[in-house]
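Just one chain is shown here, as C-alpha cells, and it is the form predicted alone.
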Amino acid sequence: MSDALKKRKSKVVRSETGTPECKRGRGEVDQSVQELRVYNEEVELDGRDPEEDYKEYKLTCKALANLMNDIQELKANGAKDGCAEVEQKRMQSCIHFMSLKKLNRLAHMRLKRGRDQTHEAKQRVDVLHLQLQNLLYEVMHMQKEISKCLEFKSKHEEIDLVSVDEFYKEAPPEISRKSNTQDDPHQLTLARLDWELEQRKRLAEKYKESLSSKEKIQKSIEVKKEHLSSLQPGLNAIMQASLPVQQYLSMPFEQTQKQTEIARHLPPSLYVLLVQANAYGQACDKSLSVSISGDVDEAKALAKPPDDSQDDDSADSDAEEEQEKTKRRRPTTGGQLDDKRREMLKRHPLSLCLDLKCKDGSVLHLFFYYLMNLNIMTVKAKVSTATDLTGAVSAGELLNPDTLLNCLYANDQGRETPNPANRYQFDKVGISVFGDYVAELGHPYQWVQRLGGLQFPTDTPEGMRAGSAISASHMENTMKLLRGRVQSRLALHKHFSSLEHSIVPVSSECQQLFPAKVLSRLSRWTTITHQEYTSMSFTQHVSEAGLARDTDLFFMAVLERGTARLQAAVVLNPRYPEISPLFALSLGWKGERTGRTDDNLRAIESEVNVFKTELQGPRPGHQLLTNQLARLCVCLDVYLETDGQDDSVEGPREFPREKMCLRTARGPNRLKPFKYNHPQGFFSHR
C-alpha cells in the first residue's frame, strides 16, 4: 500500500467559476487557470500536528465503531440492505474509512521523513568522525616524528664537555673565536670539541709520563716486598716457638688476635653474644668455648659501601642494558616471590658456635645465626656424647635437634618470630607461617634474642636496657638451663634404655622409698604420638585441662601382675625434671577401670602425680620418672592384694597379701593404703 501511495499523485482541481461546459471568454479562462490550485499531501504534512492527527484518528475510530453498531442494530431490528437509513450510515462509514486511509498515509510519510532525516544526520556524523580520525592519525604521526627528533643522540653528546664560561676562560683565542662562536651555537659546539681534543692530547702525554713514574715506583715496592718476605719465615718460626708458652700460660694471643679481627665483621647482636659468652666463660665457666665460622670475605663485602665511582653515563647505559634484558625475558610472579623470600630470609655470612661441655663428657653445640632483613637471631642445636646412645628406641626424640631446646623457658617454643615488624614483611612476600622455615634457618627462641641483646615489645614490657646489659642479665641463667637440659635428656636416655628392657632403675639414695619385694613389673615402655594420646578415653580429662600440648613427649607404660594389666599414659614436659611427668591410668582386671570410675585408681594417680616431692631424689632430680614408675608398681601390688575375694570362688587367692597394711580400706569410698612408711615397712592411708 505504501508503494502505491508513493506512485500515486493526488491532484484536485477546484474551480470557483462554475462547470467547464459554460462558455467563457478568453480572459475569463486565463483567470480561472491562474486560480487552479494543486493539492499535495506532503505539503499538507508540514502544516499538520501529529498529536491532532492522533486525536482525529481516535475520534474517527470511535465514530466508525458507533456507525457499525447502529447498522448492526438496524439489521437486527429488521431493516433491509437497501434501507435509506442503512445506506446513509454506510456512506458515513466510507467517509471515515477514507479519513483513516489518509491518516495512515500521513503516518507513513512522517516515518519516511524521520528515517531520511536520521540517515542524513548519520552520514554527517560519519563524515565528521572520518575527518577526526584523519586528524588524529596525522597528530600521532607528527608526535612520533617529534619523539624521534628529540631522542636522537649525536656522538658529541656522549662527551662531557667543559662549561661555556670555563671554555671562554681557559681556551686560547685561536680556538675559542668568541666573536664567531658567541652568537652561533653550532660554531660554539665545534670550538668546544676542538678544545676537548686539545685537552685530551695533553692528558695523554701526562698519562704516559705517569706510567713511567709508576713503573719506577713499582720496582722499588717489589724490592721492599722481597725484603719483607724474607723476614716472614723468621717471624713465623718465632710465633710457632711461642705457641707452647702461650698454651702453658693459657694465653692464646694468636688465636685471640685472629678471632678479634674476624669479630669486627660480626653483626651487632652476634658481637654482643660473643663478648658476653667469652666474659662468662672466663669468669664462671671454663668449659664454655665460643668460635666464629663463616665466610669472612663475604662479610667484608657486606660491610663495604656501594661503589659510586661510575659516572652517570655508564650507569645509564647499564640501566638501559638491564631494561633490554628485562624486556626479553620477564620473570614470572612466582619466581619473583621466591627470590624475595630468599632475600628476606638471608642469613649473615658469619655465625657463632658455642660449645657447652658437661661433666660426663657430652657437649652441647649451639650454632647462632643472624637474619639480616628480619633483625632476629636463630639457633640450631646438636649434642655429641662420649658413649653410644643408640640402644633405646623410645628415646629417639629426646636428643632431636628440632625439639631439644623447646620450652627452655616457659611457653618459648621457637616457632614464631619475636619481632612484630616481621609480620608486615611476611605479608609482602607471601609467607604465612615462619615455622615452615625453622628447620632450615633455626629456632628464634626468646632467650636467643636476649643473649644477643635484642629486645622486642611484648605484653609485659620490661625496662629498656642496653644490648650488653640484656645479654649479661640472661647469660648465666640460660647457660645453666642449657646444661641442665642436656644432662636431663642424657639421663632420660639411659633410663629409657633400661625401661625398654622392663627394668625400672632405682638409685641407692631412693631405695628406702619402696619395699624390698615388688611383684608388679613393667612389661612394656613405648613412645606414642600426641594424637594417639588424645584419642584414648582415660586421658580425656588431661587433654581437656590443657596439660597435654603438642610440644610435650608422650609415652605408654604397661605394668602387669598375673591377669591384671595397668596402662599408664605419661606426659613428659620438655622442662623435666622442673615440671614432673603426668600419669593417667587404666586398669584391665575384672573389667575396664580408670581414674574417672575407680576412686582407688584416682588415689594411685594422686600418689604418683601429687605426692612427687619425696620421689625427686637427690638434686637435680633426674630419678623422678623411674621413681614414679616404681611407686606405680608398688601401688598396683597394694591395690590387687587388698581387693576382697569372692566367697563363691574356691581355691587360693590370685594375689596373696604380702604387704603389711594397718587397714585395708577406709571411709565410704573404701580407699586403700598406698603410703609406704619407712623403716617400719607397712602401708597406711594419707
Contents of the next structure:
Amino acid sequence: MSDALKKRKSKVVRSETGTPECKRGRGEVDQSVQELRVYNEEVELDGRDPEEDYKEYKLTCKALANLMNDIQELKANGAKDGCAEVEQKRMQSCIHFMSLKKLNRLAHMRLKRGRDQTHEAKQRVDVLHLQLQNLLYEVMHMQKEISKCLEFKSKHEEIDLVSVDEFYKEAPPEISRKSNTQDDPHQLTLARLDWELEQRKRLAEKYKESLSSKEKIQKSIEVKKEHLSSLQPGLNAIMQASLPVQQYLSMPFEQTQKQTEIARHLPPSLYVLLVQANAYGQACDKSLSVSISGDVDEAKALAKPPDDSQDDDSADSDAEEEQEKTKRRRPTTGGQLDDKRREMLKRHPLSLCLDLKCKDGSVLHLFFYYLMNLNIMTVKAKVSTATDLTGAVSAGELLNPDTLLNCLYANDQGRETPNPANRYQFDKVGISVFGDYVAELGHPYQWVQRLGGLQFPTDTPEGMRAGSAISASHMENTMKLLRGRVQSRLALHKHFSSLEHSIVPVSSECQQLFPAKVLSRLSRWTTITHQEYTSMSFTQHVSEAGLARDTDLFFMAVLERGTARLQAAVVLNPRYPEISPLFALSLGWKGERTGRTDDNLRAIESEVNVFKTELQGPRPGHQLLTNQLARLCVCLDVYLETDGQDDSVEGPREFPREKMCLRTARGPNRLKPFKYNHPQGFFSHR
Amino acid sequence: MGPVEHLHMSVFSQSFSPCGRFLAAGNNYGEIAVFSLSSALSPDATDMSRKPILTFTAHEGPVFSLLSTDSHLLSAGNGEISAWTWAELIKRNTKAVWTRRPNYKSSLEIPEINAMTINPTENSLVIGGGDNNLHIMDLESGVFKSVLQGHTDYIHCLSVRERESEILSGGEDGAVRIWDCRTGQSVHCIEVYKYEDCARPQYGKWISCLTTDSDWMVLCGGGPYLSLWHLRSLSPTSIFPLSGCQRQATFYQDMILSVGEGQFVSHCLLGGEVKAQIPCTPHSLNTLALNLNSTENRVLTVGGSSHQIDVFANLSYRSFSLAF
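Follow the form predicted alone with the form predicted in complex with its partner chain, if you could.
Everything in the complex follows now, all chains and molecules, and the chain you saw is the first one.
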C-alpha cells in the first residue's frame, strides 16, 4: 500500500511538474525514455481519434471500478493485505491508472493544440481585416481625389472666347487644326485659347501703338494751342485797330460779339430762344430784334458753384414794368414759407427782350423770363404804338398786357404752369394756383415753352423732340401769330373808338356788301363782363354750347331805329379774326323777342354768325366785326320793314317798306329775306 | 360743321324708313341725317348711338320736306326733288336715284318746296311751294302732269283725302283749298282767318298746318288758332286755345298732337281742350312724326330750332334726344 502510494506520489509529482525540463533534472534515463515518449505521444496524438479515447476512458473507468469492488469484496471476506489475489487486482488497477493518466495527458495536449490552432486562425483573420481596412481607406481617398479633380476650376473658364464658328472661320489652320479639334473638346478648347492668346497679343500691340499715336497727337495739339494763344494779342490789336473802321462802316460786329458773350450766361432755354429768334430775324423777318437785359455779373455768379449768398430775384431790367404793374402783394403768412416760395419762383437774372415791329410803326415788346427752379419760361407783353390811342373806353381790355396774348393757340391761357413737375413743387411750399403769380412773373404760355425748346408731356400724347428743333419749328408760326394778334388788336382798337361814337366804319372794299341806305343805327357800344354776359337770358344758348369762356372779351352793342331797340351781345374770342365774334340778339319792339324764341331773329343771328365768310373783307379779316355790325343794321331794317305785313291794319306804318324784297316770307317758318344781292340791290332768302 | 353752325341749326323735316328702324331728318343747311332708332332705343345705347349713322348734303337750300314711299326717301330742296333708296342709304351710299324739278315760270328766286304728299290712288306726288301752285308728278313716269293754280301766295302744307280723291292745300294767303284730282279744279275754299273765333290778326292769316282724317274733318292752324273743321258744312267745330302759331299737327288715336312756336308738344282732345303740354328741347318746333311702321320702335319725334331731335317713347315725357 505504501509503495503504491509512493508510486502514485512520484507519478503525481511527475505529472505535476509536467514539463520535460523538470523531468530532465530528475534522472538521465527517465529523461531520455520520457523524451522519446513525449515525442511519441505527440506523434501518437495525431494518429488517435478523440472518440476512441473517450470510449477507452469509459472502459478503463469501468474496469477500475470493477477491480475496486472486487478488492473491497475480498477485503470484506477477510483477505489479508498482500494476498496474491488482492495484489494482482491492485496491479491490474495500477495499469488502469496508468492508462487513465495517459488519456488525461492526451486530452490536455489536444486541448492545447486546439487552443493554438484557434489562436493561429484568429491571428490570420486579424491580419486580413487590417488589410481590408487599409484598402477601404485607400478607396475613399481615391474617390476624394477624383472629385477634387473633377471640381477643379481652370483659369481658362473665365476668359471670354470667341464662339466656335467664329474661331473656325477666323483662326489660321495651324492653330485651329480642324481635324484634331473637331471631335475632341479638350483640344478644341486648347486651340481656342491659343487663338485667344494670339489675338490678345496682337491687340496689346495695337493698344501700345494707339497710345503712342495719342501722345503724339496730344503733343501736336499742345503745340497748336500755344500757337493759337500766341495769336490772341495780335488779334486783339487788330480788333482794336479796326474799331474806327467798324464805326465808320456801321457794322455792329462788336455789338453782336458782346451779345454772344453775354449770351453764354443765359440759361439754355433762353439761349435757344435767342439763337432761334436771331436766326429767324435775319432770315425771314427784318423787323424782329432781340436783346438781352439783366445783370450779367449776377448771372456769372450763378453759373459758378451754388452760392447761397444770392440776393433778391428781381433784376434791374424788370424795374420799369414793375412800376406800371399794379404791385401785387403776396400774402405774407409765415416768413419762412414765403422765403421758400420766393426762392422757388425766382427767375434768372438775365431776360430776353424781343421787339416785333409792325408796318404801322407800333411795336410789340415781349419780355421772356426763365424761372430757374420751376424750369419754365414766362412772357410779359407790352405794346407801344406810333399814334396816340386814347379815347376808346371799351378798348381798354384790348391792349391789356395781361390778356393781350391769351389763347394765341387754342386753349393756351397761360394761367397754369405747363410743367407737370411744378405741381409737386407747389404743394411743398403751399402755392395752390400759379395763376396768382402771373401778374408778377409773366404768363407761362405753351408757345413760350416751345420757343425756348422746352417740351413737357401733356395729356395729349405727341412726339417728343428736343431743343432747338422745337423752337425752330414754332418760331415762324408764332411770330406770325404774334404780329397778327397785335395788328388785329390795333385794328379793333381803332374800330372801337369809332364804334363808341356810334359810327360803324365800312371800308370801300366792303361797301358792296350793304345797301346804300341803312336806317338802323348803332347807338351804343360798351364792354361787359363775363358774368354780365352769362346772366342775360338771350345768351343762354351760347353759354350752354360752351362758346362763351372767361378768356373771351364781351361787348354789348345796341342798335336803334325808331322805337325798336336791338341788343346784340358779342363774344370776341382772343384769337379774333381767326375765330369770328358771336352775336346773340334781343329785340325790344312790341314786346321782347330774342333769338331763341323768334325764328327771324335767329335767322339774323345765323346771318352774322354763320354766313360770315363773305363779311371778312380783305385778308386777314380785321373788318369782320364792323361788317357784322353793319349787316346787323341792314337785317334790322329788313326785319322792321317787313314785319306786320298785314295790309288790312289801319293807319300809317312805323317803318315804311323801302327795301326791295322779292318775297317777304318763305318756308315753313316764314323767314324774311335777309340776303342782300349787290348789283341789283334787292333782298332775297338764303 | 362747327359749333356755331350747330348752334344755328334747325330741323325742318323728318321721315321714318318703311321698316320703321331708321329716321331721316333734314336741316336748314340742306343736310339729311339718318339715325338708327333701333340702336338709339336699345337698352345699351350710348351717346354715339344717338348720333346719325349717316349725314350727307342733299340739297343747296334747307330740306323743308321729307317723305318715304315703300322703298324710297324723297327729299325736297330748293326747287328740286331728289329720291334716295332706303336700302342704299342704310349701306351709306348717298347717290340720288333721281332728281326732278317742276316747270317753274322764270323767277329771280328759285321757289322752295314746302310740302309734298303722295296721292296713292293715282300714284302721284303732289308738291306745293314758293310759286303758289301745286305740281302733280306721276311717280311711274316721273313726268309733271298737271299744275293746280289758285293760291295767291306760297303754299305751306298739303294733305290728301284718299277716299274722296281730293287734295287739300293751305297757304300763306290764308286759304285752305280743296282740289278735285280728276278735274284739277278747286272745289272749295275755306278762309279760316275770316272766322272771328279763329282769327288772330296780330299774327297773320297764313295756314301752316293741315291734317285730315279723310272722313269728315280737317285741322287747320297757323296764324289763326288751330281749329277742327267739319268738311260738309265747312264750319269750325272746335278751336284749340294754343298760344303760338302751330306748324304741324296730327291725329293720334282720339287725340290731336300739335307742335309750333313754344318749347312743348301739345296734346289736344277733339272737343277743343288742351290736355297736356309736354316740354321738349328746341325753343320752337317745326316738325313732328309718329313712327307707326314698326311696333317695337313706336316713337314720336319732334324737331325744331335746335340740332337736337327729341324722341318720345312714351307720349307723356321726352325720353332722349338725337343730335346732328
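In this text, all values refer to a predicted model and were calculated from it rather than measured experimentally. Residue numbers count along the first chain shown, from 1. So that the term is clear: the rigid core is the largest set of C-alpha atoms that superpose within 1.5 Å between two forms.
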| property | result |
| --- | --- |
| Flag for residue 271, CA shift 2 Å or larger between the two forms after aligning core | no |
| Residue shift check between the two forms, rigid core fit, residue 507 Cα at least 2 Å | no |
| Residue shift check between the two forms, rigid core fit, residue 203 Cα at least 2 Å | yes |
